[in-house]
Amino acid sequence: MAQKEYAFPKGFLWGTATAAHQIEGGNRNNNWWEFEQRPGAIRNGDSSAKACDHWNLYKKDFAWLTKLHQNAYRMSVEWSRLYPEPGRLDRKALDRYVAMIDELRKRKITPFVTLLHFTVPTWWDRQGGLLNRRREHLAHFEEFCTTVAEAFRGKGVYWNTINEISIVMLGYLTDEFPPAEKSFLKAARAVNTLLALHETAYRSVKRALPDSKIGLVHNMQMVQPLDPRSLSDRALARAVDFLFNGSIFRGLKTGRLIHGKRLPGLRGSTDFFGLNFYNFMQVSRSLPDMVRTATPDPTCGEEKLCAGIGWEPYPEGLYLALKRVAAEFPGMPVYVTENGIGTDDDAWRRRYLVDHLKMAHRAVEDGVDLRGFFHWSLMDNFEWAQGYMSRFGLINMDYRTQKRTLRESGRLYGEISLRNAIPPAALKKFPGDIYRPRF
C-alpha cells in the first residue's frame, strides 16, 4: 500500500513563536516580573532576569530561522519596554523593535507580532489593570498599539491582538499567574476588559494600517465532561466551555462582551484566527479544583506528559479545534499560532509532532482555510510559573553560558518546513495511528 501523502498547501506559513518576556531578558517594568518576586511564585526559583537574552542575541537567533527554512516568524512587542511611564515613549526600545522586523525581512521571513502576551507594564496594571475598562485606561493600549503599527508601516506585518485571553484570565482563577486572585466575577471582568483591549488594538492598528490583517489569538481549550452520562459533569462542561471559548467567539461574533452588553467595533473585529491548541480538560465537581488535563493511567507515561504542565497530548483535539473554529468563523483564513509539547524526551517530541500535523492535515483536507503553523517554541525559555522546567523548544537552551543546540526535532520540522510535508523517513519512524487518550 503507498504511502499517505501529507503535502500541504503552496503558500504554507511554517513558523516558530516566542514571546517578549519569555526570551529577551531585562523585563523588570511589567506585572509578571513583580509576580515573580513573590516567594514561591516560580518553580525552583526561576527569574526572567536574563532569559535567552535574546534583546541581545536576536540576530543570531533569526538565523536558526533561516537554517530551520522557515518563512514566517511570530514574536511579541513589550508595552513595557516602550512606555516605562505613562505617556514616555523609549524610542531606543522602539529602534530595536524596528530592527529585529527588518533583519526578518531581510531573511525573507513574515513577521507575526502580538501586541499583548500576558504583560502589562507595571504601572498600568497598578491603575486597575484588567478590572479597568474606563476609557483613560485603555487609551494607554491604544497608544502603544499605534506607536507599534506605524513604526512597522511597510513592512509586510500580520497582527496578533492579544494571546490567549482565556489563559490571562487565570490569574483570577488559580494562583500560577498574577495578580493569583481567585474570584469567577473578577475573572469575568478580565475577560471584557481583554476584549475591549482586542477591540482597541484592532481598531488602533487599522487607522494606521488600512490594509494589514489582524487577528485575536486563541488557546483552544477542549472541554469534556469527566462522566458523560452525568448531568451535573454535562452542565459545568457547558459552563466551562462558554467560559474559555464561547464567551470569546460570541464576542467576536456579535459583540457582546461575557455579561451580555455589547461594545461597539468587538464585531467582526478579526482578519484571521489565530488557534492556539495544546490540551484537553475533564471537568467534574467530583475532581480537585474541579478539573484534570491527564487521565489517570495514560498510555504514553506518567514521564511523556507536558514537563511540570502534567498535560496529556490529545494530537485530535487539534482537528476538532479547527473544525469548531471554521464552524464558528466559515470562511475565515486560520493559522496555528502555537502548538508544542515541554519535554526532555526529543524523540516523544518529535512523535508529538508528527501526529499533531497529521490532524493539521486532515482539516485541510475536510475544508479548513488552514494557511500556516508555527511550532511553540524556536527555543527553550522562560516558562511563567514552570521557569525553566518545561522545555518546549527546538533549540536547546544551557542558561548558563546562553549556548544554543539544534535538537533533532528542530532538524526534522526544518525539513518539513522545506518540504512543504511531512517527510517519508518521519513517517516511517512514527508510523500508524495518532496517540489518543484513553478517555
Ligand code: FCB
The other form holds:
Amino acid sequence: MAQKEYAFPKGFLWGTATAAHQIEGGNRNNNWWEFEQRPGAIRNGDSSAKACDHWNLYKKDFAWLTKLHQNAYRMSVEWSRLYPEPGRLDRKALDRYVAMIDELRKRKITPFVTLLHFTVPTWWDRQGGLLNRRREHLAHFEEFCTTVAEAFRGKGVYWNTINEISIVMLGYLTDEFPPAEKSFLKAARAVNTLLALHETAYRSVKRALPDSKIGLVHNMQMVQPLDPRSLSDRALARAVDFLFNGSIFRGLKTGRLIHGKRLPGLRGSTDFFGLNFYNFMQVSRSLPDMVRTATPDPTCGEEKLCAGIGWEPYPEGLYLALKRVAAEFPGMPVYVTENGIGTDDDAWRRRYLVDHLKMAHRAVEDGVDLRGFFHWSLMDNFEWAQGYMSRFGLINMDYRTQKRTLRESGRLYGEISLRNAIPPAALKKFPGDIYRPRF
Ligand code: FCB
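Write the structure block of the form predicted in complex with ligand FCB for the protein whose form predicted alone appears above.
Full complex below, order starting with the chain above.
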C-alpha cells in the first residue's frame, strides 16, 4: 500500500518558539527573578541569570533558523527590560529588539512577537501586579505595547498578546509559579486582569498598526473526568474546564470576565487563535491534588514523560484541541504556537514530533484552518520551576560553555520545514499508530 503523504498547505509557517526570560539571561527586574531567589523555588537551585545568553548571541541563534529551513519564529519582548522603572524607556534595549526583528526579516523569517510571556516588571508587581485591574495600572502595559508596536512598524510582525492566561493563573493555585499563593478568589481575579491585559494589548497594537494580525495564545488543557461514570468527577471536570478553557473562550466571544461583568473591547479581540498544546488533565476529588497529567504505569515508561513536569504525551489531544478551537471560533485562522517535550531521549522527541504532526495534519484534512506550527523550543532553556533539567530543545545546550549542538530531532524538523511535509523516512521510522495513553 502506498504510504500516506502528510503534506501541509502551501505557505504553511514552520517555526520554533522561545520566551525572553527563558533564553536571554540578565533579566533581573521581573517577578520570576524575585521568585527564583526563594530557596527551593527552582529545581536544583538553578537560576535564569545567564540562561542561553541569547541577548548577546541572538545572531548565532537565528543562523540556526536558516539552517533548519524555518520561515517563522516566535519570541517575546521582555517588558521589564524595556521599562526598568515606571515610564522610563530603555532605548538601547529597544534598539536591540529592533535589531533582532531585522535579523529575522533579513533571513525571510516571519516574526511572531509575544508581549507578555509569564513575567511582569518587579515595580508593576509591587503595585498590585495581576490582582490590580485599575486603569492607571493597566496603562503601564499599554505604554509598553504601544512602544513595541511603533518600533516594529512595517516589519511584518504577527502579534501574540498574552501567553497562557490559565497557566499564569497557576501562581494563585500552586507553588510552582509566582506568587505561589493558594486562593481561588485571587486566581479568578488574576484571570480577569490577564483578560484585561490582553484587551489592552490588542487595542494598543491595533491602534498603532491597524492592519496587523493579533492573537491570544492559549494553552488548551484537555480536561477529563477520571471516572467518566462518576457524577462528581464529571462535575469537577466541567468546572475545571471552565476555569482553564471556557472562561477564556467566553471572554473572547462575549466580552465577559470570569464573574460575568463585561469588559468593552474584549469581545472579538483576537484575529487568530494561538494554541499551545502539551497534555491532558484527569480530575477527580479522589486524586491527591485532584489532578493528574499521566496515567499510572504509562506504556511509554516513566522516563519518557515530560522530564520534571510529568506530562504524558497525548498526540490525539492536539487533534481534539484543534477541533475544539475550530468549533468555538468558526472560520478563525489557527496556529499551533507551542508543542514539544522535555526529554533527554531525542528519539522519543522525534516520535513525539511525528505523532503530533500527524494529528495536526488530520485536523487540516478535517477543514481546520491551521496556518503554522511552532515547536517548543529552538534550544534547551530555563524551564521555569524545573530549571535546566527539562530539555525541550531541537538544539542541545551546554550551559557551561554556551555551546549549541543540533540534535537529530532538529535535523528532522528542518527537513519537515523544507519539504512542507513529514518525510517518508521519518514515517518509516515511526510507523503505525500514534502513542496513546491508556485512560
Ligand atoms: C508552556 C510555556 C513555555 C514552556 C513550555 C514547556 O506552558 O508557555 O514557556 O515553559 O510550557
